[in-house]
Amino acid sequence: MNNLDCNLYNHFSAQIGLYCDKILLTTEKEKSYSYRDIEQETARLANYLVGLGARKGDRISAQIEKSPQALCLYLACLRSGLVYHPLNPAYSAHELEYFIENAEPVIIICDPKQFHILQPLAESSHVSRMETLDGDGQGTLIDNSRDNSTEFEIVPRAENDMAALLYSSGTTGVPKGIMITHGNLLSNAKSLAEIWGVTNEDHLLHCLPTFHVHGLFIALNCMLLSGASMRWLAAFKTDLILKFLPQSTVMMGVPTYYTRLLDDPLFTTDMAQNIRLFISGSAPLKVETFAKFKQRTGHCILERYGMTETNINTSNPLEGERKPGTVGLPLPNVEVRIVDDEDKPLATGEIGNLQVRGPNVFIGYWRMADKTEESFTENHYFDTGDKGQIDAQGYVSIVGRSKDLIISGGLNIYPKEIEVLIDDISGVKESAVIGVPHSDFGEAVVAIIVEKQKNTFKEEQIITSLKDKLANFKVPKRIIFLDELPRNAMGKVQKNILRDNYGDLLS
């Protein structure tokens, strides 16, 4: 494969060019655009970050809300060779310091809004010039590039040139910058247009926002590699939904999305009977909430699993059993492996690490090559830091994240085997398991409860009903009851925050 061949966007463009004139999405307010309409967009943004003296390999840093326009701004920095690095809108600025002294990018785009915010910091770390730009697609960037050329030839990339830098939730420590190259992306989009099926007959429904690997990455590159169309919406919100999942046939969402869905009585077959395939990603899918799915719709949920440093590592198939419960088999070309802590391979159906190899791996996290190296095995393999087992069908199930393994007086403890019995008891909607610090075993485990009705419930019922079911160093000390537990901007559980506020619940 020579150097053009590996950058992304030329392997969009030759989808741009035999569908110039199809409407590649459509907004919630009606406003179309076709993939001309993007490839020029793309193209006078190109020529602009060009122009003020960025160079293949510098990051871009955008905090800025979702459209059209950020879609354009991400497919100019692939195509002139820069590095996309976005950031969370909803970042403060103690974060922002952090990641735009160590991206040190040479421009940053910002939303109107956080332009002051930010401006003292690109100030300080010698950033040479900034831009705005808006939800509605609005801004200087957009105004300053106008009047530049429809024309812009791709710049060549190597396999394992950077094309986007994130960064991790930092949550054990500073944030990690994540590389993530040509390579990764291209062959992950290609693995995921295949075992999905996504044909350029498909609309996908694009509710996910912009700034993750899973609106990002995961849906826009397999659709903009198949020729696929989008319904293009700014967030989730569920009358939106509603309106445009009878003219879409994919949707991509979090969890959360689906339990939303399925507490709307509006939510109806009917409504989901264009749709070919709902996938879930981004956080665990309960069980129950695929066999209500299942139930009112007819559609089993395909849920995948992946993660920042590796895109998508597994899914569950389109033909064939959708196990719930599981993240489904390895993608072509991608080898799981459970191992000790010893990385000696375990057998089927063992618990332990969960390993990953394969193109879709990152190339290691941004100037900390050390942290790098311990992430890697000899033999290449990437340690995830989560817990999963193998089943003997070559299903992955994902158990937790080793950080949220619980180890009291000596014995592992796993979440999600206690969490599962919780959620099963009815009137609790959800619940989250944690290990808190203990005088004598070390730690000790507190269960989270969010009711589905207030008071419900008292801590020794739930205490009760647990321990017919479990060894008795599994059963919850205590028992906290909450509104609704803590989660990141994906819709991922934050038991960080839960440790945090109940580290002294037990001294």
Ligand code: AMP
Given for the second form:
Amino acid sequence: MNNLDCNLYNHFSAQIGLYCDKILLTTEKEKSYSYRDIEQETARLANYLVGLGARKGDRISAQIEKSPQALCLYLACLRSGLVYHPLNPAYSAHELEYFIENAEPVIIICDPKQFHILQPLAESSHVSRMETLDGDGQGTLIDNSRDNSTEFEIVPRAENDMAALLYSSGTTGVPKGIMITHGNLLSNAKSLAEIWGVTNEDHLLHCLPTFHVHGLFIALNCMLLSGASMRWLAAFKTDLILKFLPQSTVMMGVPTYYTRLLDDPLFTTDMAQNIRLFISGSAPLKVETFAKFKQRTGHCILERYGMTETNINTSNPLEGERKPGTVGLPLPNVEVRIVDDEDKPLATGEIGNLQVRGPNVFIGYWRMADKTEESFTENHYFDTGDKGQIDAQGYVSIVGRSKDLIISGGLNIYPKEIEVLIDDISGVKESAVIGVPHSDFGEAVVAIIVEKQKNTFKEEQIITSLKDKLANFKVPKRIIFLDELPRNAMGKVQKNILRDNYGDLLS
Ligand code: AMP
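Beyond the form predicted on its own, can we have the form predicted together with adenosine monophosphate?
Everything in the complex follows now, all chains and molecules, and the chain you saw is the first one.
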């Protein structure tokens, strides 16, 4: 491969040539788009953006709802060498101010409802142009680009050229811009297509948001690289999933999607007959959910592990054992290791810092050279900030984030160990364990529990039952009962919110 052939769009383009008349995606309203339709819309948009003065490497910020046109905008950026910068539609004016100032886009594309918020930010950040695009794929972007040519020559890009800028969630300080390259995306898409056995006969039920790496890259790129097709849902809605599941061959989701499906009595074995692969990621899939899903459908959900900085690192296998509670084996060409705080590799089964090296790993944090340097070891491993272990067969397990580690009286406590025991208590729906400041121990363990039925337990009952199973220093000092755990859009429990809310519980 020529070094400049690394533009990811080049590789999609080969499929577009082969499958031009094939339907690439169909919306929930039964509107279909062929590979050719998408190719042409993408060319119109690329021509328009370049015509506005955007040049390779420039950022295009987009705070838009999911639509086929939003997909075309992402592809148009790839094709023209622009850097796609998606923003969660839920971000507030305050959050947007930081992202726009930091990313310095040349063009902002937003939902018409957000125009009044983004316009003053665009002015103060000297953004040269604003366009709108709504969830129905309408807006000035489409109107103004309509007369542009449906031909556009792909702008050559090298492996290390930036394709996208996505920000970390900022739960530990200011959000960091994550520079993702064409090479990162291409290598990961190829690996996923290979290990998940994606072919042109696949039909993906695409129900994830497209402002996050999961829906935008992981679910999408391996399908586009394989000539597959998709049902394109604007959002996850159980009734729509039940409607379209029987026609699909692959579904990807966060664990909450699977628990919501299981909670619906209408979700039957029959509906999952045509599916060959259910994939879960972005947050831990509970062993209980894995087991219940298998019982209901006969399918073992395939759990994989990734992050914005790296795309996918590990996956349970297509063939072979899918071990519940693990995130599987490293992808081809991806090295995963567990080390201590001095970066010394640890023995099999030991818990430590999970580090990754490979073509999937991002090139650094946008304009944060010091943060980039801190995150990489001398021999180019990226420190993920996750704590994990690797078993004798090479399966990786995530036991939590480093920042979630609780240090009580000088002893390390991994929340997952306690959460697994609490979740096992019949009557508990789910739990989250956090450390809160304690005058004597430094930190002490607090468990937040969601009951299947309210008021099933008293605090003391839970504490007593855990005392049989855990060393005393790990036993929660307090139990809080909540109706639900705070989660972000990707289903991750927001422990930072819990820590803020219960920070002074024991002081
Ligand atoms: P994000 O960058 O938003 O995709 O978040 C990445 C983080 O999500 C990882 O560093 C992990 O902490 C977590 N994560 C992703 N997939 C899994 C998984 N299968 N099990 C446990 N944690 C996961």
